[in-house]
Every structure is written in C-alpha cells, then in structure tokens.
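The chain that follows stands alone, in the form predicted on its own, written as structure tokens.
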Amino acid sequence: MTCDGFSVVRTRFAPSPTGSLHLGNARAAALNWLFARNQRGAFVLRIDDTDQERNVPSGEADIIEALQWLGLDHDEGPDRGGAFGPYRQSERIERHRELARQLLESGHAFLCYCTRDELQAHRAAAIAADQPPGHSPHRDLSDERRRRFEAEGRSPAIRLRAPGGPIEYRDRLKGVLSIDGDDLGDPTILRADGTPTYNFASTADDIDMRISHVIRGVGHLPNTPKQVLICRALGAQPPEFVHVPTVLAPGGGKLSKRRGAASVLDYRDRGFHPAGVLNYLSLLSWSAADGTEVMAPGELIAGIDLDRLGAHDPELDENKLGWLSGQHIRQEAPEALAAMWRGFGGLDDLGLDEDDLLRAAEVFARRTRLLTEAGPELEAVFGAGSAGCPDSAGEREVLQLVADAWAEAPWRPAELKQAMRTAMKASPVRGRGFFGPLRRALTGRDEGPDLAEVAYALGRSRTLRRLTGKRS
C-alpha cells in the first residue's frame, strides 16, 4: 500500500462524539484549518466514534455547529460525503480488519492469544527483573500452541510486530525523537472482538484519506511512535506531525468544567463574536511576525506559520479573549452587526426598524464586547419611557435650541456634534448645565454615550420628540 508523495496538503480534524466541542480541542480544528486554507489544500472532519460506550446522540451534531459557527468550513465529512469515505471510523471497520489481515499476511503482524492476566504477569515479571515490558510471549508461536488455544476458546487479538531497537520518528516542532522498540512492545491493532485500537484506526484512516499533515494537541506524541511503525508496515509515508502544547485553565493545571472548559457553543450563547473566538484560538499558538493581534480569518489564512508555533503551554486567558471579540464587533459591517444582534434577541419590546438598527449598529459597536450586550446598550437608548421632562424654564431653553439647531442639521454624528456646540454658544449655560438636561431628555439617565451618536441613533423624529415633547 503506498501514499502519493503528498503532492497536495490535506489536513484533518478527528473529534470523538462525546461530548461537546471545547476551546482546547478547537484551537487544533483551526490550525488544521488555517493550514489548509494557506496552503490551498482539503481540511477534513472524520469522527472517530469507535467508542461507542463514551459517544453521545448529540454528539457529532454539535461538533459541526460548533465548527460553522467558528466558519471552520471542512472540504469532506460526514455530513458532506467525499472521495474518502466513509468519514465515520465507525463505518470503516471492514476496512480496519483487511488491512489488519494483509499486516497478518505480511509478517507485520501476528496472533495474540494472551489473557489480560497473562499480559500483566509478563509486565510484572519484566518489571521485577528491571527489564523492559518488552514483545509480547505469543510472538512467534508454533502451530501446536495456537492450535491449543483456539480449542481452549480464545479469541486472538492481532499485535503489530515492532522492531527492537531505537525506533526514530520526527515532530515539527520537536525534530527527530526516539524511543526504544522494547519499550513500546507490540501494539495491539485489532481487539479479540474484532475492533481496531485508536492507533490503528487513525492510521488507517489517516493513510487512506491521504492526510498530508497531522497537527494535534501534544498529549499525543505517544501515540506517534506507534503510527508511524503502522504506517511504515502498510507500506505508506507517514504524514507530518505537529504536536502542539496543550491550552491550560487560568492560573495553570488543566482545563475542566469548573476551569475554563467551556464548550465552543457556551461562548457562542454567551455573545462573543466567533471571528474573535477564533482570533484568540490562532493566537494561544502562533502570532504574527509584527506582532499584530487582531486579525480577520483570511489574515490569519495569509499569516500562519508552523516554524512560529509557540513552544509553551499558553493559559485560557477569557479577558483576553473577551478584548479580541470586542475589537471584531467593533470592525463588523452595521448590516452584518444589526443581523447578528437580531439573533440574540430581545430587541422586540423597542419598536426599531431595520434603519435604526442600522444607525445604532454603526455608533455603539465599540461600546460592547459581546453581542449579548447590545441589549442593554439599547435598551438604555431606545427604551420607552426613558426620556426625562425638564425640570425649569431654563432646561427647556436648552432643549428647543439644540431642538432648533439639530431640525436643520444634516443627520451624521460629526454634523449633530457641531450644531450641538453651536447652540450652546447661544445658551446662557455652558458644560453640564447644558449637556445634563439635554442627555435626560433623550435617555432619562444622567451619564452615557455621546450625545450626537444617541440624538443619531434615535432617528431626527424620535430625537425631536424627546426634547420638544411634540411630533416632528
């Protein structure tokens, strides 16, 4: 069996369904991603469901919700088909077992009779000689023996033959490793039940969907001595591996549910802009050679680099993360914003219209860092009831002069600031006996955004109403 040489890039992301999508596994979705993107390849979903004990109904469902609304468009998938599938492990399993009897057939591998029992004593009585665990017993049995145990009823596992010896294989980010073939013993590939090991599997899967580069999280460096002695005995060049360092909960240690592992669609629910999410994941791996932080998806596609990854365990930094998604929303079309703020709902009770969403989307942007705070934000501006009555004759001057001035001014929030200013100078008060009645009037509070992006955002009739108390 033999791999083409990767003449083009393909990259994959291969989730178990168990649970959902969390910040630490995403951050390896986006640079598999970002790499194919960039290098004008295929990313590819495969879920491997194998464990079928641990997966749950929901599972794979939202592991692509979770990955669109990240916009980590995948090229083949389950969901999409491809040349291929199948991209479930668990419909691959027939491909599994042939590829373990040609590795049977080839001398690769070979039949495994031992009981759990039998495999822990021979650990056990490696380990009180200080001896490495070593090849499995059953690697090279005679006829008569295997004959004996399948008339005692045991069903062999298959085991890959590993060589002894230093076994070298090579990481992107940590060069040529090694480990001794005695210490990683024979691997199991195929179980006494017929199903493959995840090391098999992956491999397998990896070699026939031709994956160019593996990048992943570098808890599993392990696994990668194993893949590629899989790959070597099926007769394919193995793929790239880059190990990443694993993301850390705030303060270190690992991320859990009470520490920082929340999943990728709680940030979603929660109003953070999901080209901000996926900023922040792209940062807690690589940056930009001039240091800059904010970037949209394709500057990040233009930009990134494996010889930048970074070589330390970054900490979930939610402040952060927080801060980019602000500076998203902030840089987001009004049209797209005002759709997105919609989404969130409870905008009904103000009686806006699209036009001034719109007016409010392009002024109170940067106020906010989360969609989910647009609410409020306007709630604060457009709720009814909101507007005080002035309380002399005085703080009714000051409101039918702005009134006067803004009735002709062009309605932009650089030209309502200036007519603003120039009606003060006509007023016999200046500074917060002016502004104070005047933000009261159209808010009700006594402190806020500008004043000529609230007179904006309100609309000229909605403004004018508020400060003369009739229809304009």
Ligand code: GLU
The other form holds:
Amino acid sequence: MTCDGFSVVRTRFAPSPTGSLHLGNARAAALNWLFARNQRGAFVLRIDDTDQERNVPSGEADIIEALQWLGLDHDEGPDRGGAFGPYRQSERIERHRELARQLLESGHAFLCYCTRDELQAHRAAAIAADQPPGHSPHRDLSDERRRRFEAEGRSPAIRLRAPGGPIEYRDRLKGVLSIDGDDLGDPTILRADGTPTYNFASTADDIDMRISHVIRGVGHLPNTPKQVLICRALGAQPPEFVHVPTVLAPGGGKLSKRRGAASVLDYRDRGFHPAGVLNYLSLLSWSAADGTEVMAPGELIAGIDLDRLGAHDPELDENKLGWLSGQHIRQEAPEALAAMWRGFGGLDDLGLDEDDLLRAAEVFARRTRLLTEAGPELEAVFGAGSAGCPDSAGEREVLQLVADAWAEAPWRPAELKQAMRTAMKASPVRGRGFFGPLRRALTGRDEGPDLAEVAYALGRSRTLRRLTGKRS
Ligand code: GLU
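To test you: the structure above is the form predicted on its own. What is the structure of the form predicted in complex with the named molecule?
Next comes the full complex, this chain leading.
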C-alpha cells in the first residue's frame, strides 16, 4: 500500500468491445490478473470503447462473462465501480479534453489546422527534401495565421510537440529502447472533431487510474514512445511496460477467426475446463523454473515471475490445451466435477442420482479432456440398453461367480478389482473368456473402461442386477 491507501501494483486489462474476447487477448488479461494477485495489487478492467463505430452492443458483457468464466475477477471496472471511475473510456472524454487543454497551455502541445491533404503534401515534401516527415508544419504558427484558419472555419487537432533527438523508453523484456523524436513525429492527442486518440486516452486513463504496470502484446510496442512522451508532458511517471510476444495461430501466422482466434466463450461451450484454459494462457507466456506444467490458479499466482517471460512468439496448440483441460478435470473434487457435468446436460435420461454421479466422477474424470465428454462416457456405462444377456451356461457361471464376490466386497474400485481376480481364479475360464461376458453384461459392449471401475460407478445394486438379471 502507498501512503494514500491504494495498492502499489495496479494492472489493467483494457479491451475494446469490438467483438468477443479471443485467446490472444485473454492471455494479456490473465498475465495482468496473475501479476496483480501475486503482488497483492489491484486488477482493473477498463473498456476502451471510444471507437464507437467498431463497438458491438454485447461486447462489454461478453468480455466480462469470459473473464468471469476464466476466474479473472477484477477489483474495479464498469460493472462494479471503484475509486478511479468511470471505467468506460467513452465516459472520460471530458477529462481527456481537459488534459489536452492543459498540455496546450503548458506549451507541450499545439494546435494543428492542417487538413488531411495538406498533411500528406507536407509529408511528401519533407521526404523529398530528406527532412523528418512526422512533424506538423503548424508547430510554430503565428497568431495571424491561426486567426485566418479560424476565420476559414477550420477546427484544429491538438498535437504533442515531439522533441528532436532520442526519446528513451523502457520495456521490461527488451530493456531501454530509443527512437528519434524526428522519426516519431508530433503525436495527435485530440482530433479535430474533439475525440481523443487511442494513445492519448489510454495514457491519460492509465495515469488517472494510477496504473503501475502495463502488460500487453508486443504489437503495442510502437505506441509506447508516444505514450511515454504523453506521460512526461503530463508530469507523470510512465508505468512499467511489459510487452509479451504475440500468440500465433497453429502452424504460425496471425490469429484469425478461422485460425485459432475462437472466442474464450467458444472454448467454454466446447467443454474445456476453465482452469485448464487459464493454465494454458499462462504457459504461453512463462513457465515454472522446475518445469511444472499443470498448475492450479493459486499456483500460477504464486509462481508468476515477469523475469521468466518467454521471448519467442508461441503458437496456439489446441492439443496441449485439451491435455491441460483434462489434467484439471482429473484434479477436480467429484462434487465440483459432477456439478460441471450437470451444467453441460446430456445426463438427464440416465436416471443418475447424486451418489451415482459422484462415483462416476471419481473414476471416469481421467478418461476425459472436455467436460462435454462426460455425457457419452456415462451413456456408455449407465445407458439403459447397455446390459447384455449371457450367451451360455458357462458365461452365466462367470457372471454368478463375480456377482457373489462383489456382493460381499467393500464398494471401492481397488477392492472390487481384487474380488474380481479372486473370482477368476475360481473359474475354469480366464482372460477374454472371463472378462468378455462380464463386460458385455455390465455395459453391452466389447470395450470400455476398467471393469472394476465400471462396477464401482454403476453401484452395487445396478451391477448385481446386470450380472444376475435379478434385483439385489
Ligand atoms: N484498447 C487497446 C487494445 O485493445 C488497449 C491496448 C493497451 O493495452 O494499451 O488493444
């Protein structure tokens, strides 16, 4: 905590509500959240919605839903308020204008009346004359010319006066970087129509919201010197910038709708375990020193280390994501997993009570990677038409032997397995001749999960009924 009572570390996730949250963006959210939680800081959700034309109506709600599903709870945001609101950028425009005016008054910024065509012509002329093209020709406009432009009815943009010479800025991964102010040009902060640019609005909000760390994709690195200039002009210390490599589509290349950029909520609907997805997003960026891959959210929080962020662009790998989902499914307590399975439906016709589901969760969790796989998995075991009749007296004898052994056994998978082996020893048939009829009687199929586990999941009375055809 600082002396004014606010957390020292304050991170933010600042998506534009222009569509659903895809995995690349969710990765930035995850890192900001993990780092804030690791540092006992605050995680802020800001909706950068100033580009009204690109906003989609359900954008903000979808983003919040996706963050909640991943478990990335925010401390401040448009839906829950906070000391530095409002948290929708569009509601902060007056503040952006006020700060732009301040910069005008302090001489850090100036009015630029150039039209688009004039700017283009100026650029072309500067390039032809081997001069830096990015500065405005109106940096030092006389009062008289200004009045003339005003009289013509032109509205000015407000631009920051970029200094000549090197502008240094720092990135946590890349160290100190530098760009020549002449190459950067004079960044526009307020357009002629009075709307703030992304660089200005974002920087002003980061300052006002006391953001200490900006963790985002390396695609934003070219914006950083402009943002640092804006911070300095406003008399603020720039946040620590952490630009992480870009998440690429499977096989390389940019993520696109058809290549890997499915939304987080699509992964939810396909049955991925949320902690598995969070684990995967985290692994895309950093790994534990001891090589541990499967980590619960609390372990990720404890383990995240910005100094272990990878330097290479990771490729999305759905197979790995599915594997991690499966690892988290098997670590889930049966009660919690049963609730998740129920959420996906498909179990209603199987006539399972809560105990049935808990036993099934206990033994079948590790056979699935996706929560949606529970339906078919359980159908194959519990499905009403599954039990098959024995074909012969020999088979009936096998079933009776096992039924007798299991009738007495403690109803645990290990004990059931032991009892089954003992029964086999007493039987004239072994191997397939023994297990085949048993499996067919229990499940109506020739293949499937471990038989002791099937029996355990079915429960004693269902199992004995299937073996003997009688109610136990
Ligand atoms: N709204 C910006 C984006 O979605 C935020 C970028 C940033 O983190 O500064 O790309």
